[in-house]
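Only one chain is given next, in structure tokens, and it is the form predicted on its own.
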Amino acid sequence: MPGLVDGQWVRGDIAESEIHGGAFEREPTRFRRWITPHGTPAPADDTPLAAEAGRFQLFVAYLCPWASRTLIARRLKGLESLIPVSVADAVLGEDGWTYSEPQDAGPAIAPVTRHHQLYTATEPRYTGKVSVPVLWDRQAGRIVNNESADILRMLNTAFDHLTGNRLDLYPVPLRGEIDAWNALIYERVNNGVYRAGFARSQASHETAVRALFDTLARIERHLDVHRYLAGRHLTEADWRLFVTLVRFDVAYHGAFKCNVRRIEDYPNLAAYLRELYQWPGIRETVNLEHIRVGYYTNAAINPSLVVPLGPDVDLDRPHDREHLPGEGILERPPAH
């Protein structure tokens, strides 16, 4: 796959190193430092960084669902003025994620045109996958964290004392339910579409596709009587599902051969997708053209590189889910 070997960029099949026995197995992320409100120890990091306005930067791609969920958290938590964002080009080519316009990443590093520059600045002899999102420390000139689940949680709490934003995407009373949905959705839906699309054996592909559509059917039934995954409240579990749903008909249905059904064929899922897309500020985090072009110009899954014109997707139609009880996003009580 394209990636770094001992700090040197190597070109190749994007998924080659993550295929084992014909099945796709995602490489774990490597940088897992945390940010907390005042640099106080966190369960996952004894020496976290303190939240500061302007110190951190988010590097993302509209193509990538993992990056998109961090963009959503940044928007919902009102962090646009505190955390600048750099968006990679739509096409993920032989040079990995690239930036047509050089990106200012702070005084410790030259302007960035290749995403892998962030990795070698952090670890000069780095070997491995070069992924988005990256939460970057502009002051130190190094990656803080490249695990989207961690970044989502950090953005949910670390900067509240600077913004006054009390929206809580991971409220304590719902954490057990959220965690259960996250585990199911990650394995069978978020990563499930990749396991289907990058499979190199018929059996691996069919196993992933069956698990994917069984899970979509289960969620469809749940959404018939629940406004959101955790019931009345919109949480991170919904946004983690949303980033796959919004890409499904445009990309995964065709490019990843997940073509048993479209999301549009599920009345509840399709309406739920539209409701989340229409939530204030969310449509600005979605670029359907980047998604369409990005997936279909990936030679590992579409060797011809021909990009389809469709499908036409209308996410602005009424969602008609107001008949279900829902209270949106909970607010965290102020600290005493």
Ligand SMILES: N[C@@H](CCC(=O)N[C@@H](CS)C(=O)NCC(=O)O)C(=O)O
Given for the second form:
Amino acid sequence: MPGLVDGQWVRGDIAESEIHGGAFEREPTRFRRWITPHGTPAPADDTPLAAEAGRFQLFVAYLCPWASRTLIARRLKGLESLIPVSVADAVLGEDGWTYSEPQDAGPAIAPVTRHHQLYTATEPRYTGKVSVPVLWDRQAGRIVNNESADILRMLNTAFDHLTGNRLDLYPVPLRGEIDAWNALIYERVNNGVYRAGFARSQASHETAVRALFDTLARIERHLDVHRYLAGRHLTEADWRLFVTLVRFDVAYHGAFKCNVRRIEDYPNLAAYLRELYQWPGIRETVNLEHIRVGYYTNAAINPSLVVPLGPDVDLDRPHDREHLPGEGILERPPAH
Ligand SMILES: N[C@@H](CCC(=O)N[C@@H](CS)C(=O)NCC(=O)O)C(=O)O
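Now the other one: the form predicted together with the ligand, given that the block above is the form predicted on its own.
Time for the whole complex; same chain goes first.
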């Protein structure tokens, strides 16, 4: 594991339970409840909850690309004062994700120092992986959802009536393109680096690495003539790609052996990465030190736990992407 078995914490190799025949296969996510603007009149366990300021809390780790995309949505959608956030310590250790400062998680449970406490509070006999991000219901003392793709979608719309923010990361006219990019990028890039890094057989590693670099080459060509993945507008697909790109040279290139090329070696991808990093509010969601330390202290892939000092990356250099037409994030028309 490590993880919970029948509500008890069990130590072990990270990702061990997700290795099958030498290949890494991500465990499906378990808590998938939704928040919508008004919920449902008589909430049962599987019906949507109503959006409310201060009721929900995000638990994240800066290492984690999946958590990172929820932090980005929280920032872009202006939800910082409505959804408090708790950030785990940099290192995923024997106790899983931990919080050296006890985190207030609402009146229903005692302050949390171990991330798995959120899981057992929700389901006392929970068995499975204990992951970030978690979207937590402070009032009920339960996990709402621990699937970052769902959380991203919820934050895009559920709180708009409270914030007045109408930015749309998943606009209807672009959904076909966004879905196609998401499918390709999830499989070969976001999860591709994990399949490369956690592979226990040469063949699984090579398959993942080839698919990863073929896809990066394809995106590099696309970005030569398009400002963003879906063209002129920044969408969810870009932010889902960004979270892997920003970790790539610092962590995946070395720790996950994805070392055919660096992102820095692709002119368009490197410039695009800088543009997204420099987008207002985004660099504050990225902690390169946590990323470097976090990946290299994973004993399953780096038993010495020695953390390299480099590489130096400078994401603040000019991005020079203004020559391509781009209109930023689309706004949803005001509701009538
Ligand atoms: N499906 C989840 C995956 C989250 C995930 O795998 N998080 C990793 C960190 S990047 C984690 O917490 N792993 C804990 C472990 O493997 O024990 C999502 O996208 O939200």
